[in-house]
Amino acid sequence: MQHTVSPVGIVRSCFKEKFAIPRQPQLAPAARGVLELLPPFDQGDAVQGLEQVSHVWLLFLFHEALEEKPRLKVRPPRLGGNKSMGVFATRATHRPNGIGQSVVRLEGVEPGRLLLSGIDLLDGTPVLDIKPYVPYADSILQATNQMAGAAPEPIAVQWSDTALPQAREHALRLGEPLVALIEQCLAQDPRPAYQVPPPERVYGVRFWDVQVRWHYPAIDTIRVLEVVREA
């Protein structure tokens, strides 16, 4: 049976490219992004209350992730990218019907739009529903998952002289967090499990409208060299 949905809003978000978005949400908090309701679900009837709840579901689409044949086994990057597991024991983006969820944090909710935080969404992400957040329904403290007990152990983040002054300056221009969302998503280590670069390779990801960039002086610590606007 086919059934055709379709979204009720896109997300505006801080991360630009998929590329050291965290991987799950909640894990840089200082992520931001607005999500621009469509219509009929931009004249405010729809999010009457939601004034009231801290957290949300978002239900949304990989749009950049759509495969036409369905994978049944995936190498989760949690797993170091080397072992397979079947799809459905994973969080990966190669999803059957391309669907996603993440609880973030609902900073405010203005007409046409929620302000949210703690996401990790692509600029541009269709989202297709939006539920509340219940605590006591959604919080299972017994609940288990061998696989992913604990979030990874961030790794060191340090900085260069120029690029700490670069990074506050760009975070007054923009009004938003960006040293904390820079150290936050960085110290997840974006590059994949499998690898073990030279420290001379250099890596870069755009927030906003700034490249960051950085390399490993170590395995186990990130040294930004620069955060510069995009020209």
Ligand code: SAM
Second form
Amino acid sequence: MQHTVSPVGIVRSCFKEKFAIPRQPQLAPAARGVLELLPPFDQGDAVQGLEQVSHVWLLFLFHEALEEKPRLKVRPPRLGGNKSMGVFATRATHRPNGIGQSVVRLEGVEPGRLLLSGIDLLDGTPVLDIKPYVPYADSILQATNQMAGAAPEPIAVQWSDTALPQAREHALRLGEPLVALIEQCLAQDPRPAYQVPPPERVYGVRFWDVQVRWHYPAIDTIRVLEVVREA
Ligand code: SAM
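Same protein, the form predicted in complex with this ligand this time rather than the form predicted on its own?
Zooming out: every chain and molecule, the one shown earlier first.
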């Protein structure tokens, strides 16, 4: 049986590339975005009552990880990228039907738009459905997961003398919590687990319209070098 689905909206996100997006929602509360609803869901009727909930589930398409041939096994980055697991045992992006799900904070409901935070979604992500989070059913206190029992340990994030004022200036211009966004995302240590970079190696990523560059002065420390606007 085949079934066609179409997006109900598109996410406009702080994350302009896949690198350095947290591996799950809620790890970076300062990660914000807007879900722009598409017709006929943009007229207000479809979101009536949603202002009564604090969080929503988003079902979405991993539109930049779609593949023709389904994988049965994947190598999740959380396990270092060198251990193979059944695809259904993981939250990997490469999966049958390419469907992702994230529970995110609903900051506001506006005509045709939902304001979101704590997202782990790439800019342009097509959203297939939106459902309210139901605390009594969705929060299972005794649930266990031996592969991912707790959030990953954050690593230290330091600022160079130039980078912090740059980040504060861009935060003001954008009206976004950019300093917190950088700290929360880099504390997740975006580098692939198997990489041990020399201190001179510089990494970079784009958040909103700024390029953030950093290096690893020590294996467990990130130092932000600059935050600059680039075309
Ligand atoms: N919370 C979701 C889930 O469990 O289905 C996503 C988990 S997945 C491990 C998170 C990663 O998906 C992010 O780090 C980001 O690199 C990637 N990602 C986010 N949006 C994407 C998109 N539209 N297409 C491809 N990859 C995406």
